[in-house]
Every structure is written in C-alpha cells, then in structure tokens.
Amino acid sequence: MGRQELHVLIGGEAGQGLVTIAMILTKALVRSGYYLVVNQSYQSRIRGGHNTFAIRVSTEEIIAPRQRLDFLVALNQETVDWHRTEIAPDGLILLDERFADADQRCVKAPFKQFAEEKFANVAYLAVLNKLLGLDEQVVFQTLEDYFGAKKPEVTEKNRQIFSAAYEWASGRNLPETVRLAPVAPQEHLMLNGNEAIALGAISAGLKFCAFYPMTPATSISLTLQAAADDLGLVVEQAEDEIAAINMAIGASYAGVPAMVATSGGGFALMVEGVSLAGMTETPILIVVAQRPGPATGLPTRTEQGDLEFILHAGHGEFPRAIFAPTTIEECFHLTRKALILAEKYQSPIFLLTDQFLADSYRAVAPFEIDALDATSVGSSPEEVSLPYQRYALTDSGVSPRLLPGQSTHLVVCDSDEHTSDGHITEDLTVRILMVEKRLRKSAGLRAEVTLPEYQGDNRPEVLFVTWGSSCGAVVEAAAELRLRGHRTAALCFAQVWPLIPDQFLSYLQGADNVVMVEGNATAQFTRMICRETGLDLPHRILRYDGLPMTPEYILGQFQSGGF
C-alpha cells in the first residue's frame, strides 16, 4: 500500500548540493501527483552551517509544516547527530556508510563509490528515489530537465552517477517503511510564496520593480527579473532601499504600475518614501517579507513581528490596507488585489509575508487567468473637468489622475501640503480639506476588505484566531483537537487592516474560549483585535524562536496552557 503521508528532512551543509537534490525530488513529487508543504531552514552564510529542506508529502491536500520526522536524509554526520531524536519509531535514516550511527533504522550506502564529493548529492537522489518508490523515469527526467541548460558533459556525468546508485539500490533488500502510496499524476505547478507574489503582480499589470537585495524578499524581484525581457518589465537593483522606493514612486507617478519588495530593515529605510506616496497620492505596492528582528536579527528565519511597524509606518495620517496571505494561492490573488487597489485609491498598499511562506514550495493548481482584471492606470483626459486639478476634492477622496506628458493639461505634484491644482500652500483651511479628502479613501478601502475565513464547528468550545502564514497550522491543530472530541474552529485573517468588527465579532462572541495564535512575542494582532472590538482576549499562543508555527506546537502550548 505505502504511506499516505511522509515527512522527509534532508540535511547537510551549504555547498553540499542539498538544495539541488531537494528541488529535483520536490519537482518529481509534484509531477507524480503528490501534495506537499516545504519548510526550508538555512543559516546566514554562503558555505557551511547546518541547513535543512523538509518536505511534508501526502496523497491528500495538506496546508502546514510538521515537526515529527519519518525519514532523515543525512548528507553529513552533523545532520544525524542533530535530528536522530526527532525521527518516529518506524522512521528511517539514509546516510553515507562512513557516518557513525548504530540505529537499526539506518540505511547506509557507499556514496563515495559512485561519485566524488561534489556529485554525491545525485547518488543520494537515486537511492532516495528507490526508497520512496517513485517512478524512476519521472525522477530521472526531472534530473535531466534541471541540468539540461548546463554543459552536456555535466548532464552525462549526472546520468551515470544516478544510474550507478539506482542500480546499487535495486540490488539490495531495502526496507519499505518510507515507500509512498501511488497517486495519479495531476497538472500542478510547483511554486513558493515569493514566486506566487511575483506572478500575481505580473498578472495585475506590474511594469516596474525596484529593490535592494534582502533575505527573504529578494527572490520576488529575481523572479520578476527572469521574466523581464519576455514581459516588458523593468526590474532595477538600486543602491539602497531609499533609492528603491523613490524610483518606484517616480515610475508610478509617470503611469507605470510599480512595487518594491524588501524585509524589515530595508523597509525601515523606505518609511519616508511611504509618507511621500501618501501625500502625493501615488500608487505603490510595498511587499515586506518578515524575518526576526530587531536589526539583522535572524535574517534567514521566520516571524510575524513587523505587523504594527507596517501599520504605523510613515509620518502623518493617510489611508492604507495591509494584506497577509495565508496560502500560495492567496500570495498570487492578494498581490493582484493589492496592486489594483493601490492604483484605484492612489495610496501605498502593503502585502506582508514571511520567510516561511516565502520559501515554502507547494503543489498548486494552475491559476485561471483569462477572466482576471488588470490595473487601470490614470484617468482619461477627455473625462476630467477643466481646469485640471490633480487633487480635486471629491466625495470618495479619489481625484482624477492624469499622467504627466500624456495630454495638454498641466500635472502638478507636491510633497508639501497643496491646493487642488497641486501647488504648495500654507492655507490652513485648505490643509483641513486635503487631510479629510485623503482620509475619505478609507471608506472605499473598508468596503473592499477581504473577509476572514471561518472553518469548523458553530459555537465552538475553542476558537483559534490567527493571521498570515500561521493559518495552515491553526486549521490543522483545530482539526486534530476535533478528532479528540472537542468542538473547535479556526478564524484566519488574510487581510489585517482595515479591520471591520462586524465581519468577525459574532465568531469571537460565540466561542467558549478564543485562543489567539501568532508568530511574535507581544501578540501584535491580538492587540489590534482588542482595540477594534473592545474585547479582552487573554489566551494566546505565541512563537518567536525563528521557526514557523506547526500544529504540534499549537497543541503542545494549548495543553500546557490550561486554556
């Protein structure tokens, strides 16, 4: 029969080819029809350090990472030493015969016999293929596709190593304890969160992205860069984050849908630009991929610690919306929505993700894009009232936006307080009118809020409430608690600002116990909910050790917390 679900962890040093075999294996699993959730853990260094690539694979759809391991693939001795105790009693360890371990669950292979050190990862892949029971041709073809663009001699060498190691494995009586149950192939994409954000932005009409490299946000810009020539995008690596956001504001002012992607430290430098966009009413999408701070913190780990920073970033008062995707699919669709809203309301709009979601690969059904809208940039010169006023006072707060140089009308923009035609003013009556005009956009943003998703029993004993990437773990924790006989539910927020209490207050009031779950030390989202609803929500499960939320962590904290 084989296993319906398996948690594989591949561990080793940076530079050992760990990510290469993990990516090929993950692609082969998706091509075979399996669902998966990937959790990558790596240290902030180019070579060395203990890195892992964990693949939770299942015949059914799954949404969260797990902690318990079923299969450890050790590329070095350190991996065995660090993770031996995490392996289930019926689990398995694959390692080189040179490594020390007397565990009965070990499969030792003579990887040095098949290839020199730098190609040993391909030999590991071949033995992995045999132990998991995957179709040899699917894995082999994925291997060839992966190396196909490189030198033919490299491809041929990999082919020989793979075949020799697979033949060795085929001639052994290997255990079948980690063999996967067969599934039918499905047409799925393999995407991580950052790739989905980039694709969502492209589909909504993005034409300009400026960035300064900063983990874990950089791969958003690199994904855009890879498509730039084919799709007519401009992707600019600026000299710093201050330049990046001001380039994007300039591009947007000229009529080009624009975004920046960064992480907490980079966003700190961008903050004055956020206010500039708010005052000049320039559309811009700002993606912030969270990692533990303050300062450099843990640059390659995950956290949900920047929510209140994003909410309050920028001096002065102006409207904003903050999205926090919970899935890869939402990374695509909410990025689209954020870019469209930025243009529609001529405001900075934020998308808040984190390292776990950024690097987490999933099997995703292809997006239906034919019926999707794109951004509508600027107003038609024929439709504006004359004389043209860039900041005309309107009921919605949204003024007609002509693009400079695209008509005979003069377009004036100013970062100082300004009159309706865009010229600087210190008329305090005009100041009041302009503040109120800009804030009137809040009503439009509130009318288009993405609703939180409720899953589970009505009037539950326990309602878990969370946001962003923690949602998968929360939903699975609630489901497991239900199997133990409790009435449970989960309430997941994919948009965290504005908050509309009428949309979720009844869920909170209808539960016996509300348990807030989030990835930071001070319960930032909980404070926002309490402030907006007037409720007191004392039961909290918080994680801030740099690791993603898991169902096991939530249930462990729930049981020990006495909620």
Contents of the next structure:
Amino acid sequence: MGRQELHVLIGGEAGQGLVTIAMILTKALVRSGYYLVVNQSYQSRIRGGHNTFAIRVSTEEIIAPRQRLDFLVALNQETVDWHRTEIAPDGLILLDERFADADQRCVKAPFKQFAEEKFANVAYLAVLNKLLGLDEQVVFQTLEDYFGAKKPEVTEKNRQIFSAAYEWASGRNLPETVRLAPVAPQEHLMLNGNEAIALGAISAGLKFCAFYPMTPATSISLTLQAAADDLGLVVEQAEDEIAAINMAIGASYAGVPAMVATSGGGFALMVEGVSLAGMTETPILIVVAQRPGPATGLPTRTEQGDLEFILHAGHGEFPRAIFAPTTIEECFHLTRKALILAEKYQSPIFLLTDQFLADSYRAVAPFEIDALDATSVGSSPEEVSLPYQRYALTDSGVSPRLLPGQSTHLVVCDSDEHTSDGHITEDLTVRILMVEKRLRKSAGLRAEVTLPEYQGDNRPEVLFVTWGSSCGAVVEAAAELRLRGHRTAALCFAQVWPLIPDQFLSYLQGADNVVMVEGNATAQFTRMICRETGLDLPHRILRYDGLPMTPEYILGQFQSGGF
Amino acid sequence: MLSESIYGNYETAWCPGCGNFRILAALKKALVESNLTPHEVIFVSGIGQAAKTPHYLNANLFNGLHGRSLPVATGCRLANHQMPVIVETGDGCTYGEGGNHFLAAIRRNINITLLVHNNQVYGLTKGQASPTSDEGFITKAQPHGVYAAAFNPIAVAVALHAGFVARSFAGFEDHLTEMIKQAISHPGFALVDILQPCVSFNKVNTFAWYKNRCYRLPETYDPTDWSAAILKANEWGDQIPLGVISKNSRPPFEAHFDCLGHTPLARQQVDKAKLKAFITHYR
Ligand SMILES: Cc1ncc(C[n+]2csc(CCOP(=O)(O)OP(=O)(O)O)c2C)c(N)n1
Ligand code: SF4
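Now that the form predicted on its own has been shown, please provide the structure of the form predicted in complex with its partner chain.
So here's everything in the complex, that chain up top.
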C-alpha cells in the first residue's frame, strides 16, 4: 500500500551536498507524480551551520508546510539532536553508521563504504530511493539530468556509488514505514516561488530587470538571467538598490516592461524610486521578498513583517496595488497581472512574498503559455490628440503614454510637479489638477482587485483570516478543526491593497469568531482591515520566530488562546 | 538643414549672467551640428539648476531625482540603444549624491554623454559647498571653509579608464560646442566636465577666475596616452587644461548583449516558443 502522505526532513551542514540530494529527490518525486511543499531553512553562512530541506510529500494536492516529521534524513549527528523531538513516534531516522545514536527509530547505513565524504550524498539518495519505494529509473535519470552538464567521469562515478548503495539497501530487510503509495507519473513542473515569479514576468512581456543581490529575492533575478540570452532580456546587477530601481524606471520610460526584486533592506533604499515612479507615472513592478527585520534581521528566515512599509513606502500620495501570492501558481499569475496593471495604470505595482514562498518548491501543472497575453507597452502615436501631452488630464487618470524615439512626438516626464506637457511647474492650480488626476487611477485599480478567497462552512464558529504565504497553513488548520467538530472557514487575501470592505465584510460579520493569522508581531494586516472596515478584531495568531506558519502552530495557539 | 530654432526658445528660471545660458547655447549648437532632431535624442537629468537645462529645449526628457540621472539614463539606453542619451547635471548631483552611479557608469562604459555643469557650489539650495569646491571655500554651511579635499572628476574618470574624458568652460562657447559634439559621437561613456560660473553663490570661481586659468591642450597632446592623461588630470590651480584629456576604445556596455544586436529591446516581443523551451528545464 504505502503512505498517502509523508514529511521528510533532510538536514546537515552547508557544504555536505544536502541541497543537491534534496533537489534531486524533490524532482524525482514530482516526476513520479507526487505533490509536495518544500520548506527550506538555512543559515547565513556558506559552510557549516545547520541547514534543512523539508519535503512534505502527498498523493493529493497539499498547500502547507508541516512541523511534525515522519522521516529524518541526517547527514550529521547534529541534525538528529536538533530534530529528535519533532519526529513522530513511529517515524524513521536515516543516518551513517558512524553515529552511535541509540534512538529506536534509527536505520543506519555504511555510507562511507560506498563513497568518500564528497560523494556520500549520492549514496544517501540511493538508500532514500529504496526506503521511499520510488522507481529506481526515475531517480537515477533525475540524478543524471542534474549533473548532465558535468563531465562523463562524474556521471560514471555517480552511477557506481548509486548502484552500490542501492544494492546494499536492496539486500537488507529495511523498514517499510516510509514507503509511499504509488501514483501515476505527471508532467508537472518543479518550481519555487521565485522561479514562478520570474517565469510569470517573462510570459507577461518583461524585458528588463535590475537588481542588487539580497536574500531571499536574488534567485528571481538569477532565474531571469538564466533565461536572458534565450529570451532577449537584459538583467543587470546594479551598483546598489537605488540604481536598480532608477534603471528599471529609465528602461520603462524608454518602452520596456521592467522590474526590480529585493528584500526589505534593499527596498528601503528603493523607496525614493517608488515615489519617482508614482510622480512620473512610470510603470514598474517591484517584488519584495520579505525576511525578518528590522535592519539586517534574520537574513535567511521568513516573516510577513513589511506589509505596512510597502503600503506607505514613498513620500507623497499616489495610488498603488499590492499583491501577496498564496501559492506558487499565484506567484506566476499574479506577477503577470501586476506587470500588466503597472503598464495599464502607469504606476508602481508591488508583489510581496517571503523567504518561505520564495524557496518553497512545489509540483505545478504546466502553464498554458499560448493562451497567455503579454502587456502592450504605450499608446500608438496615431491615437493621441495633438499637441501630444504626456500628462493629459483624463477621466480615468491614465494619460496616453508614448515612447521616446518611436514617433516625432516628444515625451517629457518630470519628478517635479508638472504641467500636462511634462514641464516643471509651480502653478498651484495645476498642482491640484495633477494630484487629482493621479489619484483617479485608484478607481481603476480598485475595479481590478483580486478577490479574497473564502473556503469552508457558512456562518462558521471560527473564521480564520490571513494573507500571502500563510494561507496554506490556515486552510489546513481550518480543515483540521472541522474534523474535530467545529464549523470553520478561512478567508485568504492574495491581494492586500486596495482593500474593498464590500468584498469581504459579510464574511467577517457572519462568523462567531474571527481569528486573524499573520507572520508578524504586530498584526499589520489586521490593522489595515480594521481601518478599512471599522471593525475591532482582537483575536490574533501571530508568528515572528523566523519560521513559516504551519497548521500545527495555528492549532496550538488556537487552543491555548482561549478564543 | 537643421537650425537651432528647432530646439525652441524658452524662458528659464536661471539668474541673469549664469554660466548655464552659455552651456545651453553650446548644447543646441552641438545637437544641430551633430544632425540630431529633437525626437531622436533622450535627455535625462536629476535635480539642480543644471538639471533644468533639458526643460529649456525641445527634447524627450526624463527629469528624475537628485543624483539618479545616470541609472535612469542607463535604463533608457539599454531599452533603446539606437538613441543617443544625454545627461545634464550639476557637480552636486553627479559627484555628490550620485557618486556611486558616476563610478559605475564609467566602469560599464555605457554609451551616455554626461554633461556636468560644474560650478563648484550647490546652486539650487543656495550656496552650500559641493564635492568640487576647493578646500577652504567659505559658505554659510562651511563657515570655517571646506575641510574636505576637492573631488577631481577628471582624475577619477581617467583612473577608471573612462571612454572619453573632457573639460571645457562655459565662457568658451565654441570649444564647449566642439567637446559636446565629440562626446556625443564617442561610442561609449563620455564625460564633459564644464566649468560654469555661478554668479549668485560662487564669488571665488568667477568668469574671470576661470578665464585667467583655462588653457587649451596643444594639438600635440595625445589623449590616448593614459599615463600622460593621469598627469594632465591632476593639473588644477593657476593652470587648468581644457580639451579631451583622455580617451580609449573600450567596447560600449551595450555591445555585450546579443539581444541588443539590431532591434532595440523596446521593440521586442516575448517569444512564446522559446519561453516554452526554457520552461522544460523545470520538468
Ligand atoms: C534627495 C535629495 N536631496 C537633496 C535635494 C536638494 N537639492 C536640490 S538641488 C541640490 C544641489 C544642486 O547642486 P548641483 O547639482 O551642483 O546643481 P546646481 O544647482 O549647482 O546647478 C540639492 C542638494 C533633493 N532635491 N533631493
Ligand atoms: S544660482 Fe548660480 S547656478 Fe543657479 S542659476 Fe543662479 S547663477 Fe546659475
């Protein structure tokens, strides 16, 4: 039979090849047809330290990370010591026979016998293959693809180690407690949040990205860079975040869909550029992958602590929209929407994620690329009324945007308050007209809000409300509480600004208890909801220890919270 | 034939007698002599009196933030590498607030013409010291005189192997026109540091002060000799050299991007077949 669901954690020091085997295993699982949610945890160092790659595998679609472990794969003794208490009583630990661990749940293998230290991870992979009951061909093919570009000697060496360890495992009477139930193979992609953002952006017409490296956002730009030569993108590592956003704004002005990706600390430097985009009405997509602050905070951990910062970033008043994808699929689709809206409303548009989502791999159904449209940049010169005015006053607040050099009309943009033709002005009557014109765009942005998603019972005893990457954990927590006999529901926001009470007020009013769930210490989203609805929402479950929201955490807090 | 009138005639917000007027006149001439019509050029500027210059021209213009014109210009140029991009800025804007961008733009050697109106003072904010103010220069903000050593933009640019480094003076309109023209036609990063008297706030470095010191580099001077240029770049005081101080033929930044070969990025579409092929890496 095998298990419908399993939570495996692979742990070890950085430099032991942990990510390599974890990635190969994850891909082999996806190719085999399983669903999964990966939660990566690492320390801000390149060698040593304690790093984990947790894969929650299931035969059904799943959306949340978990805490309790079924299977611990320990590349060192320290991993067992760190995680012993999280392992289920009937769980399993795989480790090298060198480690004299007396835990009843241990399965020990002579990894040293198969390979020198540097290649031990391949031996681990082979034994894992056997324990999980995966198709050996699929796993080995994945291993080969992974090292594909490397030299033939490397492939041959991997083959030998893999076979030796696999044979060893086949000849043992290994426990079958972590064997997975078989599933039909799938054509799924294996993608993490950052990769999905990059692909979504390209599919929507992105052509330019400038960045300055900052965890956990960097891999967005690196993914774009990997695609750049094939797909005709320019990805430039700027001298700093200030340059990055200004470059993107320059590229956008000259006619190219552009984005920047950073984390809170880098975004802090970009803020003047946000205001510049607001004033010059230049389209730009700004992705902020959150990590715990203030300042440099916990560089490699997760948090949802920058929401109010993004909401208010930039001096002066101008409209904006903030998306907060809840799944990898939404990372793709909402990035597309954000880029398209940026162009349509000639505004800075934000996509807010976090380390958990950024690094979380999932099995994702392939996208229907042919059916997706790209943003069309600028108006056509034939459509504009003459003389051409970049900031012509319109009912929608959106003025015709021409691109410099693509017609004989001159395109004049200014960070100072300006007249309709783009030139500096200190005429205070014009000032009022321009402020109002810019703000009129918010009506359009409000009309295109992605609705919050309600799942669960009508008139529930408990309604959990949350946003962004915490949604998966909340939905699963609500489902578990329902199994315990409560009427429950979850309300999940994938767009957190603008907030339109008419779209969700009835849900809040229809529940006996509303419990707000967020990955920050001060309930930032709760405050926003209260401000927009006039409600008081005192019940909160908050997490700010650097780890992602999990169903266990929510239920634990719920029980002790006395809601 | 183009004439300067095509670039318009605007009322300015500058003080009467300011060096900026002469720079604007030389710029118009250089544009016309370079055979550029207004819609074929992009101007980018920051904030300051100098940065207002493109507002007094018929031109495509992105007037951004203080110190940030070079990154914006870099983005413009990458998006449309077939259009000349000219940055108009002050010494405070580019050497102070935007110092890091100045270094990075030189290193990239992106094909941008950078015209710095160097009046050795902050004009728009009323007379504080700028990075190029001479040591000891007294202002309300520096009542005991500037303590810091003056920034030497020419020496820094030469040291970093900038593609084209020139100095001119607002008082020598023909020389300035010539330098701007050469800078525009240089295929790479081109700096023209323009000595510009500020009649309101710099009572030391006046028209006469510059005029008495500036001299033109002799015909025999070879700007491709980097070591000679380093020495020349450090000449400042009683004798101030004008002309092309250094130049080389480093390939421009844009040339490294295959995708910019023919069609500007701004006219390219997503290639869905290629995107689909790329996505197969994630299978
Ligand atoms: C971020 C920021 N800081 C400060 C200012 C104020 N400011 C405007 S112009 C200027 C200095 C201008 O000096 P310079 O660049 O030398 O130009 P000039 O006016 O002398 O031509 C300053 C500090 C600003 N606009 N933005
Ligand atoms: S303050 Fe100086 S630089 Fe500014 S316009 Fe007046 S004279 Fe020119």
